[in-house]
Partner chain sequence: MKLLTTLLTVAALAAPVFAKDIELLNVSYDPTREFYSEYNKAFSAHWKAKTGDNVTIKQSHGGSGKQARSIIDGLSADVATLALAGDIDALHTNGKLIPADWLGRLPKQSAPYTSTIVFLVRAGNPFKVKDWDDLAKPGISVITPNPKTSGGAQWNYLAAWEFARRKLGSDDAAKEFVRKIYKNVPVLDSGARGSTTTFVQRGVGDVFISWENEAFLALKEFGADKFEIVVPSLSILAQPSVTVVDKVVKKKGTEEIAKAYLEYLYSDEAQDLAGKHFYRPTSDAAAAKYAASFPKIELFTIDDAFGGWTKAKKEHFADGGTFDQIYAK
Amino acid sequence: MKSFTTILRSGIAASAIVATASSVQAQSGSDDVQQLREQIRLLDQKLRVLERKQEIKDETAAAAPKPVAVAASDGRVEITSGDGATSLRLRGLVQADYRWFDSANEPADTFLLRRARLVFEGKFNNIFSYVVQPEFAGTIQILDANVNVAVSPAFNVRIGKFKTPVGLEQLQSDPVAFFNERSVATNLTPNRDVGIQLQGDVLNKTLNYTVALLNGVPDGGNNVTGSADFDSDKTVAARLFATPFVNQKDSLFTGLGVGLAVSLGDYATASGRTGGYRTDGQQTFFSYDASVVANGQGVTWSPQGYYYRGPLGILAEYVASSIELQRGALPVREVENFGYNLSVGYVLTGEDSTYRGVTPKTVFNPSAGTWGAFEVVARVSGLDVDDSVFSGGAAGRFAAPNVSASKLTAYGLGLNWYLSRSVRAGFNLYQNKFDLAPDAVPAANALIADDETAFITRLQISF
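Return the coordinates for this one chain only, taking the form predicted on its own.
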């Protein structure tokens, strides 16, 4: 508007000058010239007033707050301020299972509500963000509750309750994992804990680092209540994960990621050692004697990696965990346990497989002739318990060989059906084979008396 009025004013002035000159020549009268000059002055004044009014109008519009945006898609609801600096997002996860087991020594076939969560995520001032995630299935608890301060992409500070940065599969979001249940290797990686964490992406986002100071939880442990530590000692966890070709979109290795994670801390009491290791069917196949306590240092380390290209996805990790344990007044002994996991998935309908899941090109709609996406998955994993836990006789050993296995090898096959971006059905068949301690005789009705075969189906909504 301003440029238009400027041009207009210039045009009028030029026309007036020409007219004035012509008039002077034609009339040679000074009165007429004076009259025309006055007219030009009045017109210029009017144009200046119009210009200022338009400027005020533009300034007012710029200063006025932009309207709040409300968006809803695939069940997810998000409210965002006009400038985008503040937002609140509501998400959720519901997983309903039917589980079938083949042996009389294993649990009854059952329907099960595996997970029922609401996730509240928000940010403000483009720097501060938060997550609050309660779990309503099983033991009601707060899974995540933390505040993140994003000083820069390379430096974030997180305080509260969150996942310990160690296990690759453990860190992956529940609804996008290849299988309904994570591998048995995750028995050895710590889960959620309370503390402070520094993290960021560096080297043009090809390297992610995470360092955390935590209360400390044992293998597979989860700080359910977010309560205070069992002692004053803290655990340090650190992880480096590199995706060196992530910025080379045409590279064969764009989806390659490799990393190494480690946690180190001092542990005490029965809360400082694992409550037990579970099969793919979520049955406990190993546990320490109730009198065994942690009494010393615990270390977990894990080389890990994944590779995703087109419909193919591969995830692998190795986990080694050691802990110093004691039974009664007997000497402290160090126990070392090992686990591994190799999982492969392939999307039959051609969609890309990623660490963050699969997005189907179509949704399930029989009337339109679309069926979503289908993915086949396979996995081999294992957990090897230190044989020394069964030594020392009945009064000195850490675990009873008649109810606990010394080794588990697990095989899994499955089919995932993505009915939409938010709805997935999973069909998983697991075979878990137990190795027993030398000369061990399983107790009657013990889980380890027979290999476990389980078929777990799941319908989940994740938005």
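Positions refer to the first chain, counted from 1. In this text, the rigid core denotes the largest set of C-alpha atoms whose superposition between the two forms falls within 1.5 Å. Source: prediction; values computed, not measured. Compared with the form predicted in complex with the partner chain:
- Treating the motion between the two forms as two rigid parts, with each C-alpha given to the better-fitting one, puts Gly220 and Gly265 in one part.
- Superimposing on the larger rigid part's C-alpha atoms between the two forms leaves the smaller part rotated by 23 degrees.
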Given for the second form:
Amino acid sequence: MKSFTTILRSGIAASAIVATASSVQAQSGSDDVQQLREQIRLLDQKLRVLERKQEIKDETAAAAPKPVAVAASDGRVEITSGDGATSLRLRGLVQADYRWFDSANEPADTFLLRRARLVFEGKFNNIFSYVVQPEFAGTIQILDANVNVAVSPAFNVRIGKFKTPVGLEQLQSDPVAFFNERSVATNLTPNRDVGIQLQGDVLNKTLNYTVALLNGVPDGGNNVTGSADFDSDKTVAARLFATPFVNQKDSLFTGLGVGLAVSLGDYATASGRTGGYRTDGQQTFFSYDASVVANGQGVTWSPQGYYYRGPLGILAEYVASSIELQRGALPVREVENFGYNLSVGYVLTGEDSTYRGVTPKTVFNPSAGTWGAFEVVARVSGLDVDDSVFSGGAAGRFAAPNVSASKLTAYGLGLNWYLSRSVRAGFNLYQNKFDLAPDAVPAANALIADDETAFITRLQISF
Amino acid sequence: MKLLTTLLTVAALAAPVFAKDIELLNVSYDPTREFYSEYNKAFSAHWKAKTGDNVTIKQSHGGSGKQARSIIDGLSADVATLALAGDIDALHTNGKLIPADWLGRLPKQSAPYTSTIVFLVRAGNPFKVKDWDDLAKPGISVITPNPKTSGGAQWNYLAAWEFARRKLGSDDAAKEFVRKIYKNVPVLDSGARGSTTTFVQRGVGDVFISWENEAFLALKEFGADKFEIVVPSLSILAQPSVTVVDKVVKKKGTEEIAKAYLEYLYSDEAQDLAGKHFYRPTSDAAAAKYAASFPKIELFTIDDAFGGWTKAKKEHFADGGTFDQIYAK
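For comparison with the form predicted on its own, produce the structure of the form predicted in complex with the partner chain.
Next comes the full complex, this chain leading.
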């Protein structure tokens, strides 16, 4: 507008000068010159008025409070206040599986609603945020319910129920992991618990720290009901995760992250340390005797890391878990279990692989000739249970060798098809090999009597 | 005695440690920026010396009516220093934020300084503007803000109306006279400072109906060789009013300091600052000191000519009032 009026004004002035000159030559009359000057003045005023009106309009628009914004994309709905300080976001996750098994115990092939969640996220005053995430598949429960106070990027306080900051894959969001099911190593990392957590990014976002004080949950366990602690002893979990090259966008190691996590607590429980360790096919291959309880100190530590570059992604972690257990009135014994996971993914269609998942460049649309993104994944993982759990005879051992394996080595291959940013189909083939305890003679139909082969397909929508 | 001396010394040393940091928000109208910027420093120093507390005063400026609306809508103003009592009345009638009898809580009907309305014209007064009549003539371009949002504009409007009523003898004639003036208004800014920008900086218009202090400020800032002040034969006694916003200060716990902030406007120091910034002081000493600065004009009051702000607002500036009738968008 301004440039237009400037040009127009220049044009008017030039025309007027020419006209003035001609007029002066033709008539040599000062009246005509005066009239032309007046015309120029009036036109100039008109242009100034137009400019000023536009200026006022712009100022008014800039000063006006921005209206509440409602945005919906990829199924996600977000309502944000005009100043952006307050928002409510509604998200969801549905995972529908079909599972084939080839195992000694011949579990039923089945359709399964693996996860069905609604996620309510919000923030207000730019400082406070919250998450409430109910789970409707399987055991209906509140998975996450916490309030976060973001004092600064380096200092956040979270209170409520949230993931314990230990396992790298455990901390990754469900729908973006390489495989439909997390590796067997996550059997040893604590899952969601109730407590308070401090966290933040420091050193120009190259180091993330997390420290949490929690009630304490078993290996792989959830505090399902968010209930009160069994005793007054608490668990401390801490994690340091460094991404030293994250600010160097052209570095070969921009996507490198390494960390170490530890949890330490005193446990006294009414039941076993864990409900059981499960295979990739989610069948229990190890469980403690029902009369075994935790009674003493438990320590879990996990060196971990990932590397993402272009379509390549690698995620690795090692987990060591020790816990003092007791059966009946027998002496307390320490048990040490170990797990590991090495997963690799490669996006065939060239999109970037990241810890937060893959965003396809195109969406599935046969009429347009676009198919989304495809990713191949492979994994080897394992879980080695302390052999001492099988010693002590039938009355003193912690686990029965005929129903629980001493070691599991799991291999996985898979293909992920990203039909859109929100929709993913996954096809995973798992082969789980069991090592038995000495002298174990499992029944022919026991799970551990033979390798487990499982083919798990999934269609998920995550928004 | 030694114990007493020790205690007093400790108390004196500890005083800064226990000094409070207080923040006030003064929501004001457009042309008071410069005055309150200097006054706030003076009051902070005064309050620090008196109590040891540190006070920071934030300022918000805009069209007076618009500012009143913002306070009613939730802007946490500790004090409102608006262009006219009518806008402060709205804090009671529309927001129940202050009591109905707010006007009598401070001296001079809560108007610590006054002003009036004059004309600002370009150097040499090319259109020979002398009085209100000249603003109603065809072909002259008049700058004044929007009376719907600006307190200053309401003073302008009523001054023109009363001039015409006295000269032409009736309200109908006055209405027609004011209609002619607004026919000559090419741009309606939302506040007086916006109109100053329109006239002084953007070069729009031939005459600017202006607060007296704003006209003096334009001369000071942009040079007396560029503009001239024309004093009409009759104008209005403009009484910008101030009040504590009771509901806000009670919630924030700033009642005492907010009250003191406004009371200090009547002090010698503040009255001198008002004169310095071209407001007409209400104290005798400062009025005498700055008497020569202000032209002699016959001034009428809103109460005498229009029966007070409540009546004037209802008749002229409410929806469907005379302004809506004469001003076609």
